[in-house]
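In the form predicted alone, a lone chain appears below as structure tokens.
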Amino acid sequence: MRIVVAMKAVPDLVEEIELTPDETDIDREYLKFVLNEWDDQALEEALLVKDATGAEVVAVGLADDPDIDQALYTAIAKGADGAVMLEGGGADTHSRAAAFAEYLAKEPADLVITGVQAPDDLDGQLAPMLAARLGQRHVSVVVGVEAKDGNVVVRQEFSGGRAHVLELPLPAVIGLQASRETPRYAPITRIRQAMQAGGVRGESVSTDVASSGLSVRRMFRPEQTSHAEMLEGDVDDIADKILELLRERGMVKG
């Protein structure tokens, strides 16, 4: 079984945003990117079920994705067997599930995992647009895959705490929400190996893709709608001031 594991590149949310003069995006100069969290999971997924199977996994991700070259390295220090970094590819879910079929066309993949979303998109559209180009089964929103006689078997979360369980043939398309285990961990001495060997192959995809027709017209900064209250002074002092402003709020009485 070859898994194809499609992987973008996110800014780091700890860090501090700022937006663009025209407040039409975030500024990206100075940020840092990471692994999107949905995309590892989906990778430590894959690595499931390479240990289980000894399926062949390839990272692939966008070269215009900043910092995805750690990523892809990440992927190879964590198990996988090789990684592809996409020349041309878009920044929308369209151009980037045209760009993802375009290279599966030509390196076709029996499973092709991918985060259910990304927290700069939340559409949970990559998977479907993907499956749709492909012509394959998709199933979204999946904490768990499992290969059984040819086929997989996935798990699909609900509201509400209710679990669907699906056998799919193969190929198809996954978008998973949480794997069944924690993603591992990979040294730096590891990934620093997997940048020294040059796992990380290049291919080029279409610049012509279909992009998704829409704009961003503005973006707004939070709402600041109050303040900390830091308290001063001994133990004693900060009990008094937390019960006082209880108090006034009308938590305490007495």
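Note that the structure is predicted; figures quoted are calculated from it, not measured. Residue numbers count along the first chain shown, from 1. What changes on going to the form predicted together with its partner chain:
- When one rigid part swings against the other between the two forms, the hinge lies at Gln224 among Gly54, Phe158, Gln224, Gly135.
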Second form
Amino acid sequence: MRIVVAMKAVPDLVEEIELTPDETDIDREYLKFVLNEWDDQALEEALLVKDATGAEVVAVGLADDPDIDQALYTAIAKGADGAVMLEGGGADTHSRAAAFAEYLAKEPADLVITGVQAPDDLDGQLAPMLAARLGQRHVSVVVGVEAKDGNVVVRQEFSGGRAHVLELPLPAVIGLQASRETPRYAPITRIRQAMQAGGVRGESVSTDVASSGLSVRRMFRPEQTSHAEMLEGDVDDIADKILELLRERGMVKG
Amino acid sequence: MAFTGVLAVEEETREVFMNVGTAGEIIFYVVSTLTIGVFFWGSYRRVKKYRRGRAAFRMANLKKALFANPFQGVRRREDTWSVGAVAANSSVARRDRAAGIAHFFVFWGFITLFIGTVILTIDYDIVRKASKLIVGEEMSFFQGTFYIVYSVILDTMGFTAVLGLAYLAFRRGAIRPKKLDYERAEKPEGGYSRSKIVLGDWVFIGLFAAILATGYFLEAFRIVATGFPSFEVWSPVGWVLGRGFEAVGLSTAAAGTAQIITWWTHAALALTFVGMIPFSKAMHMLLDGVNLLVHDRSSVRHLPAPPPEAEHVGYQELSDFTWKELLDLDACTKCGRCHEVCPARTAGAPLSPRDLILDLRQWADANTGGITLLDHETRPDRTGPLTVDHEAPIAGGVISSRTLWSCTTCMHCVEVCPVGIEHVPTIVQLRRGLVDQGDMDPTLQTALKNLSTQGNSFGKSARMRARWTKGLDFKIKDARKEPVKYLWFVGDFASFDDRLQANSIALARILNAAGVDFGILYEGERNAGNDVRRVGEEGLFEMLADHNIAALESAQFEEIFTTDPHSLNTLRNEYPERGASYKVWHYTELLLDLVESGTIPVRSLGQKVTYHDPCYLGRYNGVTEAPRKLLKALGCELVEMPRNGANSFCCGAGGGRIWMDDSFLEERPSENRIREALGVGVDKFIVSCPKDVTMYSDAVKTTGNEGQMEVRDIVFLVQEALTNKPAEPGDLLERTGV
Ligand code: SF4
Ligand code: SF4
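Requested next: the structure of the form predicted together with its partner chain (the form predicted alone having been shown above).
To see the whole picture, the full complex is given below, headed by that same chain.
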């Protein structure tokens, strides 16, 4: 089985994020970029499948993402069999999906796993768009992928503690919410070795085949509200106060 | 009777093989030769095992210990020991005087008796036989004055050995100090038994005692049988014992019979003992002197790098260990001193440095066909140290990963070990394998990840490192931009931890007011990597160190001082190997200098306090005096806790433990320490390490002693004692909203 993990580098959220002077984008100049944490989970899940079945795992990213090479070498250090860096493709999710699809047409995968979302794609569009472009099955918000008799069994979680277990034939695209285990640690020595061995391969794809057609007019920083009210009294008092507050704000009726 | 008639002069002597007869003598020689063969075979096997280890580069230590500095360590524990210290049993008497004196008696008693036997062999088997061959007649020096002096020395030294041994047996059997019970810290699921080890100890003591006793009985029977020749009074113990036998009516003839029976018993015991040396606890007699001579405590301060040419990371087979590390394993006498002081063991964690060494020893033996007769643990499920042929990895199998992760690298085990074992480097080498396999706490993993992306374990942006300086009403110089005298290496905790930034602010204000020319590296600083290295993440350590070194090289300064003892250790001892040698001070040393020279005028505080020595400051780097002198200069009365100075008890945070879960511990080391402090009747607990402030403030709360004990960094005492105070830092904190 060949598993491709589609990856994205995103700004490290511990950094203070600034806007560009025209306020239509964040200022990427001094930002540190790290692997999208859901993609890290996707990689872990792929490696778990590899550990269980001996599948081949390939990490793929876009060369335009800052510091993506770091993430790709780290993937190799963790146990991926290879990594590919795509030259071309645009920044928004539509063109990312197009770029990945173009690559996958050339080097098809049995299973594509990607993070269900990213800090700049909270709608989780990449997995469904990619599946649509590839004409393959798709499941998102998945919390576990296991191979079974040529199919995959995935677990999909919903709010309220409900879950689906689905079995689907391959090929398929999975948007992963959480891996079964905490993503493994890549020792620096191994990352260095991977860099020395130079296991990341470049591939070119066409640029801007399909942008979303949307343009950003203005970005705003989130409003800061740092107001907290401590409720005092015994348990009943506090419960009453909470209820009252919820009623006041129209969150519960009656 | 052999040879008596041929002796040239009838002088004071005794017959060597009295009553044994020629056949007996032949039997004795055959059995002795076989025994010596067994001894050398066993010893050869051990040496062969050590030779499978890597180079340890300890020959310079050996030379120093023998020739250049033969009295090193006799009076004070230093990094290395010496032949003088071995002779004086300094390492044994340290911290356990009674046991040390008893051991000294046994040690010298045994050596004297051994030398006595060698002298006798030289006379009997070489001088007499050679002289018979060459000059045709037997000559001997074992007579006259020589014999008398010989007798008196051997008799008394043997007796001191009896006394020493009696005390040691009494201690082991009746006093039963906790450290001598062999209960494991980590209880294997399938059960275990160490009764053979206990038996082995008693066989060792018992054999030795029996050899001494039969020796004296033999002497007494001989004296009775030969009718108390007057010169035999120079064997006083035998003489008195002989008189005793005479008094209870032992006849000369019966004494003769008893003599020959005892002779054979004595010989059999002695030969058994010799043959058993390489296969039992007795091997420590040969190995431990060597281990002490090649010991070097500084290996803990600057850890050895991973094996350079290994194809794998971490220790996976015997040949990954250095010969010193392998020798360490066999050297352990199970004295339990490390077991007793270990903070992990005290806290109920599954680690005892003694067990770790014993397990590795047994594993090494099991995998090299090494045989110990009794000195080993048994387990029904043959796990852990009993595994053979790579059935289980060393790190994570033979020694469980929980055990390895429990170590705080506090170095207390190495400090107290009387036989020069260096546990910590071995533990770190094993941890390197665990890191490579990703076998670690998720919280540790997160910390390492943060350290690799942002250079601090808090996961905060590297650019926020100097943010705490916004709480100051002056700007600290940027040493990368302008020259300063002192470069302050602030460290992670003092920079990022909200609770500790006030310490940094206070220190900065004091130094600024005193006119000290200092600067910091601002966002150029990274975690120094001390604990990262001790976690076993060598690659990350190299990355952090190289980053810091580049930053240091870009800055202009004369000397460094640090607030963090952990950073101090690696900057002082490990950065030089990477090409960065600087003079590195701890802030207590700097403050002391400023107070003593009057640059900082202080008034007397008159407070009663106790002081906690951070492991990495006191034990690792010997800085115990500066903080004490500083307290004195501030007019504080220092009440010492029982464990202080180099014997200080670890707070539990070192070696990366601060990034791991400690909720499973029965009693956190920091809680144990706070209870110790309460016991000396003070309510001010003074520390000089930022991590300690956090660790002990928490411990005061979790032990329910809030209000009973105040944990304070020494810098606040200085601040309180200032006669011309800068504005209260509290005001500033509020003003700037830090
Ligand atoms: S260094 Fe400290 S915690 Fe580690 S084994 Fe030794 S005594 Fe125990
Ligand atoms: S390692 Fe050293 S201190 Fe610990 S039990 Fe063995 S000999 Fe004693």
